[in-house]
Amino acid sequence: MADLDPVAALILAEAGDLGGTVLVVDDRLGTLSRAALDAGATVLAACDDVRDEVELPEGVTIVDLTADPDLSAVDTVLWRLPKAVAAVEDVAEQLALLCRADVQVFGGARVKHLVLAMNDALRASFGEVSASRGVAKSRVLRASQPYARSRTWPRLTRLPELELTVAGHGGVFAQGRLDAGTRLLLRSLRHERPVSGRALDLGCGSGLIAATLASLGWDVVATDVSSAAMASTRRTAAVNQLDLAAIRADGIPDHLDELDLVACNPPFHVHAAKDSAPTFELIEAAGRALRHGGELWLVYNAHLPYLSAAFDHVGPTRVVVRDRSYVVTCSTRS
């Protein structure tokens, strides 16, 4: 175990031996997965992110969680925990519901991203939990006896201001609500945009954008990293009786070009870390995916770095409106 991370080597010290079927969620470059195989376990893996499903080793039989997979022979789940409380929800809900009634849940994070509300979100679909000892500034969770009965996730929330109801699972931003920042960019999309066309909703979420430009007549897609998204924005769609296309990607697919829009309410973390490298890529790809006099709307936090980059790698850039926390600027392909 000398070259894994403390939070890996602590779910396989918890864990134990290895045997039979294991599920790995949401591993970090194949570790947790790796590990089971040199055990000699059957591994499934389900990665909310893509880009971790493109680190798993051969030999691992990929899964989507939100798409009901059959786990009727997962003796042992190893877990690394998101961040979010209704993520782990929302997740140990399905493990519940679709793993053995003597399935073993191994979950472990870093000490700083733990808080004790994850404590009750397991206790929602499992009857004892418990923690282990804090090692190397990591700790498990540990789950059994499943008792979940029902899927409740993903939920619904009317959205009056925007005529919409929101779908959203819970690892999906701002799940149930309207942020400040899509609401500010939704208005000015609103307000200035009502010629309708090719949209892409870039970093979709739960589908709020993709669905308000659908509304008004563009033909949209809506592409995001996450299988959780993936799953809130075809259910946003529908709820909505809205005809979009949702494709699970890192960016933007190669086969989406000559786009006269690109709305994005950009990322600035990847898993918990803050991070902007990933909002630079989207820029560039966007300004190769616009056509000529196309636009890239973005809304982002007033002090991140952006504007220089859309008027870089896309064109003449202006902002649209600002308030004290948001900017929405609008960059057109030239």
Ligand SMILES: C[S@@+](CC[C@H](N)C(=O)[O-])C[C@H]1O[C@@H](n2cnc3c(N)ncnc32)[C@H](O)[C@@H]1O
Second form
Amino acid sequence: MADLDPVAALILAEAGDLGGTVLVVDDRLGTLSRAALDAGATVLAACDDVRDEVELPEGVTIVDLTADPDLSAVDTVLWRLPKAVAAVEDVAEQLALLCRADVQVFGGARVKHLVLAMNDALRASFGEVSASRGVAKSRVLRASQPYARSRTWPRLTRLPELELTVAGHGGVFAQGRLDAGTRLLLRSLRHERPVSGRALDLGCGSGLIAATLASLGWDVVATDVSSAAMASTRRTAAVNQLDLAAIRADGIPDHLDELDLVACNPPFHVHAAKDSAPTFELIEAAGRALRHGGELWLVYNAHLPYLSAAFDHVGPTRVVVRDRSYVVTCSTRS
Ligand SMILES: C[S@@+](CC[C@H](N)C(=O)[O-])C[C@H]1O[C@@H](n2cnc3c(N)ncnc32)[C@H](O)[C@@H]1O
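Requested next: the structure of the form predicted in complex with this ligand (the form predicted on its own having been shown above).
What follows is the entire complex, opening with the chain shown before.
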């Protein structure tokens, strides 16, 4: 246990002996899964982010919580709590519906990422919720006695300005809203790119860019690292009766090439930490996936350093529009 991070160590200490079947939710570097395997448990693991999934140790059975997996054998849930309260509420509801009545849930996080509303998010589906003492700036929330009766996620919100309904799981970016940067990007795209072709919504979240492009006649693929984003995007497409493909992937899968358009409101976080590195990789990947003359449309916070990367990895780049917070750029593959 010596090399465990404080959150993992506290979750395991709170959970005690791990026998039977353990479900690990949103493991990092496979730490909790490995500990549960070492304790002799049968381990199921659900990671929202595909980059966490590839770190899971051998011997673990991967499940997708958005796909209603069979969790009837699960005795204990070890969970690294997400930052968003809505994501806690969504996952807790699914655990309460799919696990047995005597399941014990142990959700841990750094104290700085916990808010009181997370207790209420758990209480919306579990009858008994309590908090551990804080240890090494970490804390565990325990939940038991599930009582949720029906699934309320993903939630549907009508967005009149797009004439679309968006479906959002609790963990997706801008759940149920149109982000201000996305709005600026979509306005520019609608105005300047009426022509259709093969388009990719890179980092699709709840799928609003993908759905807008599909409604304009583009042949659309949407990708994201997140299972919640995949389920939300597919549902967004279905409720709007739009046809598009959604693929869970880190970046752009190799088979997506010769694209006419890549549109992206890039990520600014990896888990809780701000990080621009993934966006540089996405810009490089877009450069490889576009056909000659194809375009990368990006929206980002004006202070972020993506303009020169777009020049270097895609081609000539112009600022289409900027407001007080965001800039939209269009780079043509050369
Ligand atoms: C700022 S959000 C934008 C979501 C959506 N396109 C919108 O405009 O509302 C960025 C999205 O990129 C996804 N993402 C982060 N890193 C990624 C990667 N390496 N490959 C694919 N998607 C990624 C995140 O999960 C998140 O959904």
